[in-house]
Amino acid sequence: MGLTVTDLSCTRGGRLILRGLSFALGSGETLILRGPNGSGKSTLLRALAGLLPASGRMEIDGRAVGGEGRADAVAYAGHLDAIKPQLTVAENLRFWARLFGGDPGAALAAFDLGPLAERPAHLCSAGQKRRICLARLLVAPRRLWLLDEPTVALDADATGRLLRVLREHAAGGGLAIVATHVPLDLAPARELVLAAEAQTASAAGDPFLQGAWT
C-alpha cells in the first residue's frame, strides 16, 4: 500500500510539462526530486496537490485521490509560507489545529518555536517563518507530504529538525515527495533526477518510474 500515480500529464502556459508519468511509492517511502531550475519539480508537486489542471490518476492505499479527498490526504508546503502576519506564531498554529485536529504544542516543540510563540508572525525572520510553515505539517496530519525546497532559509539546526520530522513521518507509514537542490540525509529515499534541456527523467535504473517527461 502507498502512493500510485498513473499516466500523469500537465500543461502550463500552453506548454506540455509532464507526459504520461507513472510511479509508485510504498508505505513509509520518500521520493527526492532533483534537477536545475525549470526542470519541472514544482510543477509535479503542484499537480499532485491539485493546484494545477492535470490528467491521470493518483491513488493512496488503492483509493483514488481527488477533490475533497485530496485535501484530506495531501499536505503541500510550497515557496510561500502562507502564514497570517497579524497573528502570533502560536495563534497561527492553533488556528490550523482547530481546522485540522493536530497538536500545536507538539508542532511548536518539533521546530523549536516555543521561544517565539507569542511573537507576531510579521516580526519573524525568513527562517523562522519557514519553520512556522513546516510546523503546519504536524497540525494538519496528512498521509502524503509534498515539500518544495523546504530547507530554504533554514540554518543547520532547523534543517536537522526537519529531517527528524520527515523520518518520523516515514516511520509511521507516511509518504513524502521533496523537491530540493541540497543533499538530504533521508536514506534509503528514492531519487528522481530531472534534466532541464531534454526534459527527461531518470531514477538510477529504479523500475518504480515509468513514462516520460517532455
The other form holds:
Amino acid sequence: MGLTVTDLSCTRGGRLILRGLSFALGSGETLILRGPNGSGKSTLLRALAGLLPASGRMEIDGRAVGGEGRADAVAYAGHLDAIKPQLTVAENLRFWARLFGGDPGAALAAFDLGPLAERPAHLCSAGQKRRICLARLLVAPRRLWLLDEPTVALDADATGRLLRVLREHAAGGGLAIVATHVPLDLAPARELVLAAEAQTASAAGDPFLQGAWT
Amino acid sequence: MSAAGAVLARELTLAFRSGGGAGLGLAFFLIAVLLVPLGVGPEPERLAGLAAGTLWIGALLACLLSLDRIFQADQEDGSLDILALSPLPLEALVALKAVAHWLTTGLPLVAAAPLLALTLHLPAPAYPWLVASLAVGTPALSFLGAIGAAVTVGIRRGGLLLSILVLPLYLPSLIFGARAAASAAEGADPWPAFMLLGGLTLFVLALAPPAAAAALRANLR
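Alternative state: the form predicted together with its partner chain, after the form predicted alone:
Whole complex next, starting from this chain.
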C-alpha cells in the first residue's frame, strides 16, 4: 500500500512536459526527484497536487485521489513560501493550523521557530522564511508531502531538521516526493530521474501554437 | 467553520496592518465627494439635485480602488496555491474574501455617507434611503469586484484592466441605488428602485462565488 501514479501526462503551453509517467511508492518510502532544470520536476509536483491539469491516475492506498479528496491527503510546499510579511511567524502558522485543522506548537518546535515566534515575517531572512514554509507541513497530518527544492536557503542545522522531520514522517508510514539537486541522506528512499527537456511539440488542435516548437 | 473564521480573521488583520489599505477607500470617497462643490459651485439647489448620484458614484469608485489586491497578493506569495489545497472550497474562500473587502471598504462608506450628504445639501427625507441603498448595494460591488479580481489575478498591473472589466457590471447597482435615494429626495416613491437594487444584490451574492472560483481555477494553471 502506498502511492501509485499511472500514465501521468501533463501539457503546458502546448508542450508535453510529462509523458505517460508511472511509478509506485510503498508506505513510508520517500521518492527523490532528480533531473536537470526544465525537466518537469515542479510540473510533476504541481500536477500531483492538483494545481495543474494532468491526465492519468493517482491512487493512495488503493483509493483514487482527485478533486476535493486531495485536500485531506496532500501537503505541498513549492518555490514560494506562502508567508504573509505583515503577520508574525506564529500568526502565519496559527492561520494555516486553523485552516487545516491542526496545532502549530509542534511545527514551531520542529524547525526551531520558537525564538522567532513573535517576529514579523518581513524581518525574517530567506532561510528563516523557508523554515516557516516547511513548518506548515507539520500543522496538520497529511499522507503525501510534495516538496519542491525544500533545502534552498537552509543552513546545515535547518537541513538536518528537515531530514529528521522527513524521517519521522516516513517512519509513521507517510509518503513524500522531494525534488532536489543536493544529495539528501534519506535511508528508505527511491530515485526518479526525469530526462532533459523533451523537444516534442503537441501543438495539434491549438491554432495559436501550431508550428511553435517544430 | 473554524477554517472559515480563520480566513475572515486573517483578511481583516491583513487589511488593518501596514500596507493593508483599509481606510484608503474611505479617504478617497471623502476627497472625491468634496471635490464636487468645488467643481460645480456651492449653490444648495444645484448640489441637492446632484447629491444622491454623486455619493453613489464616489462610493463605487472608492470600492474599485482596493479590488485588485483581493487575490493578487495571495497569488504573488504562493498562498493561493496552499489555499486551493485547503479543506475550504474555493467558492467559500471567494465569498469570505468579498465579505472582508466589504467590511473594510463598503461598510465605512455607508457610515460616512450621511456626513458627506450634509455637505451636498441632500434633502432630509432622503437620508435614510441613501444609507439603506448604500448598505444594500455595496455588498454587490465587493462580490462583483471579486469576479474581476479573480479573472485578472495572473496579470501584472491588472488593476486598470480590472476597473474596465468591473465598471460596466456596476452600472445596474449604480442606476437603482442612486435612483432610490434620488426618488426619496424628490418626494417620489423610492421602493421600486430599492427593491430592484436588493434583488440585484441577492443575484450577485449567489452568482459571484462560483464564477470567481471558476476563474481562479483557470488562473492557477
